[in-house]
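The data below hold one chain only, encoded as structure tokens and taken in the form predicted on its own.
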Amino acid sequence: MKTTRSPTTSTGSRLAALSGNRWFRLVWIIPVALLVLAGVVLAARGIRSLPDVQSFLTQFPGTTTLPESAPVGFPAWLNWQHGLNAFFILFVIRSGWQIHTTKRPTMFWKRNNTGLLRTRRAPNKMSLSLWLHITFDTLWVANGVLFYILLFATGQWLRLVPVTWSIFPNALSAMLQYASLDWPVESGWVNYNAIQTISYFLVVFVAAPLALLTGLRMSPSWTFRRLSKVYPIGVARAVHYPVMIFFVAFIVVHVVLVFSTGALRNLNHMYAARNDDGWLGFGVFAAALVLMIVAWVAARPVILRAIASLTGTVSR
């Protein structure tokens, strides 16, 4: 005999299934972050309104003095690299966090062990997720050193490094304004702010220098047994994951900044090397956008095996 379901057993069973949701049981932080978010914007506004700190402000308006030698602008290499930078470092982060979260990977590949990569300790097979990882961590180190060589070579290290014991009490001048929602007046083509250049700092000669070290040493392919017992391997598991985490909350706020302080001339700074109002950055960062969407949806395993063949054998 056909039975029915009531409407009213139907969505219960829908509002069970989705309460019992592992992601759905995270929806709480939503109204909690809004509510600490209006109080930070509250109290920041309820500090800047005192005497002594509007003096503060004034004294350091969040921005430091750059030496006369600095560069103005951006030149078309630095568009390029922060484009290609943008490409490897979201595959990287996407197959790191694969391999972070899979327990029992299903596709191998191996490498073609002949000529002048035999070796004798050198591994020859690991996971496919693995293998992309490499991949794009060997693409995102060769544009890093290129992106290295230019920037002593043309002086923009000194738009990054700060370069005065200023830039503390004008960073925290800017977190204040940032924080109050009254923020620091925008002038990326000339000088960042101090919050910007500490940040930037961080990224380029912090964190990058050591996801490669660390990256190093969980390398399959590390064979320096006397170092690993001064760098184990719990060392730089224990540093390379925070590390991630900080490249995506750095990106987050990065493109939120981005997008909420003047869109058109920040996408002109960042993908056309020029200072105005125009479309074209937004042209090219929107075919720059394309081809990561792309080539994130294509990066699929079936995909992914027949480019890895033509290294190595790929085995399931």
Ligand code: HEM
Given for the second form:
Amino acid sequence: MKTTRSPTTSTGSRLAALSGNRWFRLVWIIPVALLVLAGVVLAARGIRSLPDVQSFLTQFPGTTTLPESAPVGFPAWLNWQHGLNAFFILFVIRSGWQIHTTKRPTMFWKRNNTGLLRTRRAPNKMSLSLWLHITFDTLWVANGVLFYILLFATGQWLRLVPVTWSIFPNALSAMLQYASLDWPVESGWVNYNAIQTISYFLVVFVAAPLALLTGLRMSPSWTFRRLSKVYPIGVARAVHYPVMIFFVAFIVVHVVLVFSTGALRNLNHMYAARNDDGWLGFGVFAAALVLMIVAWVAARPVILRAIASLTGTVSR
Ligand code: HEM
Ligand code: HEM
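Switch from the form predicted on its own to the form predicted in complex with the ligand and print that structure.
The next block holds the full complex; its first chain is the one shown before.
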């Protein structure tokens, strides 16, 4: 007798296959996410309308007041440093990701100048990805050290370091305002809102030093044998990667907010050291972006190998 598959089973198995499909899962994840988001916005609006909360928002508008001595606006050096930082970190992240995902590297770099830097150890040999990572780390850290010096020499640090406890209620206030989609009116030219201050502080004074301290521990030139016991390499490894995740998450949210809260004015702040709604900042940003794309595309193995060969021997 001929057996035919029952239609219910085949529909069932098709459904089972569909539910395992990534795109199908997206089909229901998106509406659920939108519903949750709408719920959060409605809840935030409801909370905002309560009289007590309204007086809280008046008392803590979302931005702390800066000391009189704090500078107003962005100097050109800060624009340069911010732009260079973005350029360098792009390649730091790219090469870090390569190190993370390449289990068996095929190209290696070995330093030529073993004379000056020779220690008890053999000449360093590393994968080309690690060479690229460390090269851009060096540029990034040099830029960062100069940034620290200039921040503290010019008083600009006052805009990045929370100096009063009221930063916390203000951050809560700003969060509520963001969540209710009635965003705080602000001018980053004069002062950042509390969430911005906290996140910039975390990036500059927590995440960046953490990346350096854990990166140095993993680096082939780590020679502090005595410190190795109290600071095992496993700890550094376990922290370094999450730090990258933090940077990437920060950058995504940061750039989305820059573009959704007055893009032209914000870009003028950070790319043209001015506080108006013209297109100059956008133009400079676009040029910087083109430069980053060109460098990204140019960073192919042939070219990297040629550059790496200037200071060492590249082998397969
Ligand atoms: C500040 C100076 C830094 C130094 C000296 C440094 C050094 C290193 C070293 C030596 C490794 C290789 C570890 C291994 O061989 O397994 C590494 C891996 C890595 N680095 Fe960095 N790094 C620095 C900053 C950063 C930053 C800022 C990021 C990202 C924002 C980053 C992302 C990564 C990633 C994703 C890996 C791969 C980690 C893994 O496979 O789990 N690094 N780094
Ligand atoms: C390329 C994309 C980026 C754009 C368009 C951008 C844009 C901006 C803008 C417009 C501001 C000033 C905000 C205001 O005036 O309210 C700012 C500040 C800042 N950004 Fe970015 N940014 C980018 C990438 C990054 C990256 C990659 C980092 C760090 C990993 C970063 C870290 C910061 C910090 C720390 C500040 C505060 C600087 C200070 O006041 O000293 N940005 N950014």
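The term rigid core refers to the most C-alpha atoms you can superpose between the two forms while keeping them within 1.5 Å. Numbering follows the first chain given and starts at 1. Everything numeric here is computed off the predicted structure, so don't read it as measured data.
Undergrad: State yes or no: after fitting on the rigid core, is the Cα displacement of L280 between these two forms at least 2 Å?
TA: The answer is no; the displacement is under 2 Å.
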